[in-house]
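Shown next as structure tokens: one chain only, the form predicted on its own.
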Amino acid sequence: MLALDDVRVAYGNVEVLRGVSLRVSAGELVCLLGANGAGKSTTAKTISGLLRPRGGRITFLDARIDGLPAHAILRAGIAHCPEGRRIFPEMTVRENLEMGAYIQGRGGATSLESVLERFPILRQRARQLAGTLSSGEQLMLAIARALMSNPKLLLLDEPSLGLSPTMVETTFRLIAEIRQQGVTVLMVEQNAALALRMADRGYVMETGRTVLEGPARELLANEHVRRAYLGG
């Protein structure tokens, strides 16, 4: 479904992605692991069109998308739930969700009802300002807003960041349900143990490159991964 081949990205003269290659097949949940500054979020932003690569190739459903604007990539079927939620705090929960459905046109009402069925807490909070939600509820809103476009591929950037352990478990259960309902997921995550336990495959990034890849079970057993990311 998604392929990155030797993708390079720079901020000014500083190259932050130095030849990233990865694959995501339809129906998979793939995790992208690495320390802060490894290039994980930059990779997600490049896939969704928020950053433009200076080299390499990105294809989605056999069509090139590198260089396309973000709204065109969203329309193609990739939705991005960014690090830090990025909700609109002065808008209501319902208005935030409606913003996620702008490419749907008249179909947005159907998407809204479907999302509210999946996230009953958001139905209860529909008229509440998004900025007054708890951190866990804001994450639910950010994921729900991304789903409003009915994506084929969902990019999740650090979904567990800043959440309590209980909310982290709830969030990962939700992600597993989304995947079971037919949405392919590429997840950037620092909680390597949890991510690898639920993923099909994983990639490990270091200094702007993918340095390890493989089935999640193999990465869980990999000595370098255990020492660097699992505390073992």
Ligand SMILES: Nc1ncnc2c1ncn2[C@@H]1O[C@H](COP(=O)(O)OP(=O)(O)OP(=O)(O)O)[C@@H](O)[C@H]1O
Second form
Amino acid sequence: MLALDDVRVAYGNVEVLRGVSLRVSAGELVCLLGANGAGKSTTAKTISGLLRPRGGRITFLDARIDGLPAHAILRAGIAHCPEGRRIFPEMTVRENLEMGAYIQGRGGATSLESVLERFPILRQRARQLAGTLSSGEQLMLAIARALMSNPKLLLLDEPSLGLSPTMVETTFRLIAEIRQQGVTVLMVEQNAALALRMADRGYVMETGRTVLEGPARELLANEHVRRAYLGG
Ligand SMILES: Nc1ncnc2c1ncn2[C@@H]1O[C@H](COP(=O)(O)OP(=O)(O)OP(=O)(O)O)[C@@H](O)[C@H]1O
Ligand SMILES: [Mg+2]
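Can you switch from the form predicted on its own and show the form predicted in complex with the ligand instead?
Up next: the whole complex, starting with the chain shown before.
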């Protein structure tokens, strides 16, 4: 479904992605692991068109998407739930969701109803200002907003960041559900143990490169992964 081949991205003259290659098949949940600054968020932003690669290629459903503007990539079926949620704090929950449909220019009422069905908490809080939601609720909103575009592929950047252990569990259950409903997921996670337990496959990034890949089970048992990301 999605393929990155030797993707290179620079901020100014500093090359931060120096050869990222990965594949995500339809229906898979793939996680992208790596230390702080490895380039995980940059990879997600490049896939969703917020950054433009200086080299390599990205294809989605057999069409080349690198170089397309972000709205065209969204319309093609890739939604990005960014690091730190990025909800609109001064808008209500409902308005935030409507922005998710508006930006990609279709969906509308049907999506809103089906999304509210999946997130009863958001229905209860539809008129509340998004900035006053708890961090767990803000995450729900960010995921729900991304789903408003009815994506085929959902990019999740650090969904568990800043959540309590119970909320982390709820979040991961939710991601599993979304995936069961047919949405393919590429997830960036610092919490490698948790991510690998639910993923099909994973990639490890180090200083701007994908250096290791494999089935989640193999990565969990991999000596290097254990030492570097699973605390021994
Ligand atoms: N706008 C920017 N301008 C310049 N350098 C940047 C910019 N954004 C990120 N970088 C640099 O690019 C590198 C990769 O950053 P990125 O955010 O992709 O890492 P990450 O793997 O997501 O890290 P984290 O786990 O901390 O979120 C880092 O060295 C970072 O400082
Ligand atoms: Mg990041």
